[in-house]
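One chain is shown next in structure tokens, namely the form predicted on its own.
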Amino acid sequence: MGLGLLALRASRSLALNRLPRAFAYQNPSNNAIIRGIVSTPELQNPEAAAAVQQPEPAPELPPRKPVAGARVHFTNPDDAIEVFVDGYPVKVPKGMTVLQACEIAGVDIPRFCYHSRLSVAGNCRMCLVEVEKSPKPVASCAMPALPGMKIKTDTPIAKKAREGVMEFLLMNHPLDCPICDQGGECDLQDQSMAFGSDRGRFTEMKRSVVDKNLGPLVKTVMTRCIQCTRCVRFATEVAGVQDLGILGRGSGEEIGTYVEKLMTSELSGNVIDICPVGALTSKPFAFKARNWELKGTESIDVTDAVGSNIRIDSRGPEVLRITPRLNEDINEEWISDKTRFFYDGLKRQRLNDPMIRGPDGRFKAVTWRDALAVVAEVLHQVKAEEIVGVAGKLSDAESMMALKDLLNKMGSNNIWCEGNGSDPQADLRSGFLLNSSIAGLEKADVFLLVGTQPRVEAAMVNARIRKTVRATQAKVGYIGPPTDINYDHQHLGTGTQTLLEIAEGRHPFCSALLHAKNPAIIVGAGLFEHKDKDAMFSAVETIAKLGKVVRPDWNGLNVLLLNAAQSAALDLGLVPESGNSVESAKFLYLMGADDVDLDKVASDAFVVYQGHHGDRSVYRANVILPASAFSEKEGTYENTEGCSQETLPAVPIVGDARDDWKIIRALSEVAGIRLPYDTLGAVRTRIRTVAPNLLHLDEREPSAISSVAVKPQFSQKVSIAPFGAAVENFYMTDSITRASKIMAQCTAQLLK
């Protein structure tokens, strides 16, 4: 008997053993299977038959988490429509796209060209999904969701469509991953792994594109570009510059500048973040590190008063790059070029050791004990009214509190912060805050900018104003020196004469203010240094009364501060007793203050410089005390809208430097006037008694009383001199940015 026949019989017997005996038995005579018919009495009952045929109810789908914590807000509940994503019902507002509905349903749709803060382009086709009754896959980023729409994201058709799109994208893409700076955080890598095919069929020569020179900040490898046009839309819509565009068509299509020029926007570095491939990367960070080697520390920016949320990426003792963090209320997901690229200044021109200037004029490194002993000795030899302290632009709230306590214990109250002037308006918080809030500026429909250039003073506030002007066609009036403003505006005048005309109701722009629903006035903090500032602020407050800028439901009277320390300094009461205290000072304590006019300081005055960089004030100092920078310490900063935020240490302290408040605490003990705190928590407890709002982190504390209601009427005795520019060089505004090589390159190439 053949092996095949044996195998056949064995398989038959196995099958018979598995069958119920009532249904099958084997006839041994002819090896045939005889099947019997058995009736089921239950099925003869029609009610039972109907019960058997009734399908089981569909199981309830478990709730899904939206992608990346996406939230949906219904302004009008009647506008909600229901769509089905892979059978899962989800309610979305009218006008939302299919892609956004899928995100709310917890399905992540691949995309390259779509970005939530830019207009829809719909040209990468990676987001194709299947929609019931549609003859072919649709681009979910451009398709509005309709009531009852059934969306399928995981069908063979959708998968095949994505594989095809990915194959086309990779057709001309170079195999650069090992030498590409985007490697490890590249959307093209991630999506080709998740949605791409396992092979490509393209065997021809790949095309190549000439690299463009966009300046000292953005490195281009345009052969890697997939023409998603995110950078073009960002430059046009958010940055407000027409620098980038598409040239050519078909396989010859490429992105670049129309003529050979650099990208001159103050937000140009953001194209690095939004580029989904390695076409646009950071030039200073090129070939420095891979992203998985870096330690990320969440912190905030201190180069201006906005307090943009950032992540400091470091390796060992060195900061290697800075990237933005999402904060809808402050900087959204953008940061300025100064914020992004000034980090190399943190390792240049640093002060490492305490130093004392010798009789020959040279500095000599000494121990902390010797340096503090010299300072304490001089401190006791001068009169109380001759002791003056100045806090620098980058000072945190804790160090300013300690310095104020030290000087108060010595009997002096001559202490102030750079940029606030000799007689700041510190009585009411509404007199120095951005009362509308940064996000609240989007509700305004008329802006009056007085002596401020937001584009260089606070780039992220300027981006908000531009966003509002684009979205609502809000009117903007500007009083100040001629400047480059990147949105539609009226240049009303250059000085106080125009301000007085509006205050008296004689200017044509008054009608725009009177008819506005939510008018906003933004006053530049550069006016704090002006000799007629009181008259100017009175004129501004008269305009506020005229245009009903301050109401119970809206406070549009704003002051745009320049420096990170200004707001906290005014909250803590750093206000000098006399306006000419620097000239009469015999003991001058500069805590990171580099913009004080040292020519006014008496030749016999003793100057102590406590700071982290060897900047301008070091040349006049008698004693240098090295301090830690913002990236090396825990400190509290309050931004221009009154929101307190915290920096965290990302890298170790350089050399023998110490935190600012610790130096002052040690000096107080050596001088015999010991301050009553030993820890950062104890300093903050002291702050709670003076300005408790500074300890409410990530919360904006609005001012309770408006300054308009309690100010006297303005007088017309004001000089008619034009306003000056508060910031001469956007890229170099403090000791860290002045030490930065990258900022020096930007100054040389972009400010021609």
The other form holds:
Amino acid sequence: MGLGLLALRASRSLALNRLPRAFAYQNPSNNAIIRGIVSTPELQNPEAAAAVQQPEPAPELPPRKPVAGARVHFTNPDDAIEVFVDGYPVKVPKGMTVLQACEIAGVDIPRFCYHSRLSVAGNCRMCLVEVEKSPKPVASCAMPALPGMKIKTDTPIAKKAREGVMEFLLMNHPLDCPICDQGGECDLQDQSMAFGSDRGRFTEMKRSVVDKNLGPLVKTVMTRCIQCTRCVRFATEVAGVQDLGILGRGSGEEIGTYVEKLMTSELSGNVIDICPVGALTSKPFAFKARNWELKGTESIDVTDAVGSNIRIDSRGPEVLRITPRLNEDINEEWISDKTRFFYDGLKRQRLNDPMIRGPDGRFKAVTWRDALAVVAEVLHQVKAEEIVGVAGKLSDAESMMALKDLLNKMGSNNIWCEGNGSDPQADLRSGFLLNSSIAGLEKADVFLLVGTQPRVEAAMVNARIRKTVRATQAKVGYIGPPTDINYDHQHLGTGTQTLLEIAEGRHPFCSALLHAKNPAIIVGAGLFEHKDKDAMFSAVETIAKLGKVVRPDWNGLNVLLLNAAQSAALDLGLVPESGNSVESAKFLYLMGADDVDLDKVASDAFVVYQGHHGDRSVYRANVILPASAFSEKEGTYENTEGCSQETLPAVPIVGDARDDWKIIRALSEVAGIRLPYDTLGAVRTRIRTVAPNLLHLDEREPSAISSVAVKPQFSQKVSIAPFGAAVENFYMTDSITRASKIMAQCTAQLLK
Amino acid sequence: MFAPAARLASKRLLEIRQLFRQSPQARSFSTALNYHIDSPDNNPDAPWEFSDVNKEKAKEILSHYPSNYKQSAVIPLLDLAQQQHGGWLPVSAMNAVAKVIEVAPIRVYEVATFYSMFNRTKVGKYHLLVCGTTPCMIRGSREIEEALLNYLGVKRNEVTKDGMFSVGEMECMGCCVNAPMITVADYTKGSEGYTYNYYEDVTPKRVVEIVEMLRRGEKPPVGTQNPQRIRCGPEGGNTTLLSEPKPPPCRDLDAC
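Now the other one: the form predicted together with its partner chain, given that the block above is the form predicted on its own.
Below, the chain from earlier opens the complete complex, with every other chain and molecule after it.
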């Protein structure tokens, strides 16, 4: 057996030697394996290492591609400096670090503590490179690139330095990869295969560290920690909760909270992603699966209106975890805890079969044919104006289009989307979009938050505001109920009165708004439900005019929506005809709508609930039509800044459920008013005639004209009322999150 | 072919066994726990405040730093708090310091856990610190610690029953020329009469005498305990450099 292993090794190294050296660096994605089995025992002594060093081949290699699409942005062309990475000249802006220059040159430098979105710590020493005329290897993440610097990343000195650092890091790292959840996606594992030695010389006892309790989301195995301090910097800088710290010194150093304290941030799940080892892993995902068994589906988050880009990792019919995807314009590389951990709600409380409520008040499973026949019959018995449809918070554009078409064919136009209120303003897109765009908020220097708590309503927007406040000391004024905001702000007041004071120029905050270069007003969509909403919005517009918030080059008048379906619904014109249609409805079609006030519904009304979860509305429904959840269908969602994105099916549909638009299409057939589309493509062709912007995927469609310029002045009296909180419980906002056990744990433990 | 392999294997096995036979104290950590455990006299709910005198002192300390860098005062303030609290820092004292310098408590915990001079568990009125660094260790600091522990009947970092003494280890205190040495931190008189004295050239017999004197309330002479030495000079007087030192040749222009 020993001989066989030897032979295998020999043949492998032979095969490797035949590979051209350049190949290994051309494909950063698959060179890990190639690098992995190259051990460098000959580098253990410097004389041999020097002998091994081959004469440099002439640089006839093709130019390399930047690592992971790294881009250079020259703000000032005079600031460009030229450095040489392994002999290749690269132009980089002044102030960039050696590591960034190497990335642009297409050389991936191993690192643990360096993270592009966090401050530089420089404590892991893994990124050591050789710089000509420097007496010792330099930590490239902390060293600014200087003109004419000759950086060498592939020399024996650099390799030996990495190998040495790796040996030190592995000294105290347990050898528990087989039972570690990070196994397979572990930076330490990968880099020790690629850059480490094949043996260590440490024979003493390894240290052990007591695990910390950080709450129901993050599992800690602190013995695995290599003290990169990424989590400490993330918590302090991005999440804005100063809970984590480095305690102790030397070999007794550990990460912790000192006093028993849970990590009560809405972004705490991100420490799982940034942890380069298995010290911080996902508690709900613990021991569930190996990452190579999972199928990744690139999709969109629907729990809030931000539309964070996510990857749904599934195995078979089960969603096992959700991780963020990089999107600089929306969520950067973070997602909120709700987005990351609500997935277990997709398995609970699901509606499998069409059901009809019998005379005894119990539901009975029936076939689709029977269920649709009953609904179609009732649909024809009621008067047109008594038909009402409500789209839920998680509805996609296609199904909302189909529902609107169905109701319109029946002669009713009483259809709206939850959260938009009874009288939404859908004529001008600028009236309901985040006009300055999420990434654009970074340009703002004064924020005025009106009736919105972005921390719970849209955690990623809040992270962006916090980033801006940290970077530029932007001023933040907040009007609303007292709340926990994790950056410097002034609490100006609780309601309409303060808003009017600012509009009339009587408030001290006015001067800040007037002197701001790019003021941004963010109005919460919670105000949509307010009865004085028009007056409030006209007050906000007065402020906008006062402070020159809307200009050709800057539109800082923003509305922050709450739900994934809202902006697409307004784009598609889901505006109810009358304000009190729920009360007069005889036929109520709820498409995933669970937050409709069902007490208002007349007792003789016929309620159809089409949705994926047995949530609030099911208790009042007469017929249940099971639909697919966002993880099981292809659907278009528009986020709060007006960017259309698409979900993709990651797992098969549960039970006998169907896609929302297909159910409505089938119902129209049974009811004898056939809708003219049979495929998703045909539905989208129909959407093109109504709101073509919804089909421009991953593109933000800004609103053409601003509402401030064209809207008539309102002179309605405003009642002096404080604003309410739009989201009571961050962790439970819709039917999926309410069905989730993890979210229930979070509610119980973190919202104390 | 198998014989050499077997021999190799058995040799390796022996080596591994040898490893396990080593004392379990292969790596000792002198610092206390890096996390907090609630106890009746040490919990975040216990009230703690600077005394009126120390409030003035804290104000004076803060005045040394720019108003936007208040956090720079963390170490002197922790020291003040420790002296006020009889030589150790309960978690509520750290919280009080955090409030004064307007930072999150964790930033203060980080500093307090980093420096071994901040005691986060109860210490005696006289905290005896034995230097454990190489020169002192070669000159017998282990025996001195043993003598102290035996005499007081405690373990390291434990307080005697009467609350008078505790023994801890400290790294190099820069007194290697008079090794071995111990330091006595005297917390009996609060922050006003706080002293931190070196007793150098000690022997296992002499440390016990020092402890007895302290217990009786006497003041043992500080510095070297070797009567033959004057401060850090050699035993029995100087043996070298007896004449006046010559001036440096390059400065003395006439000499060149």
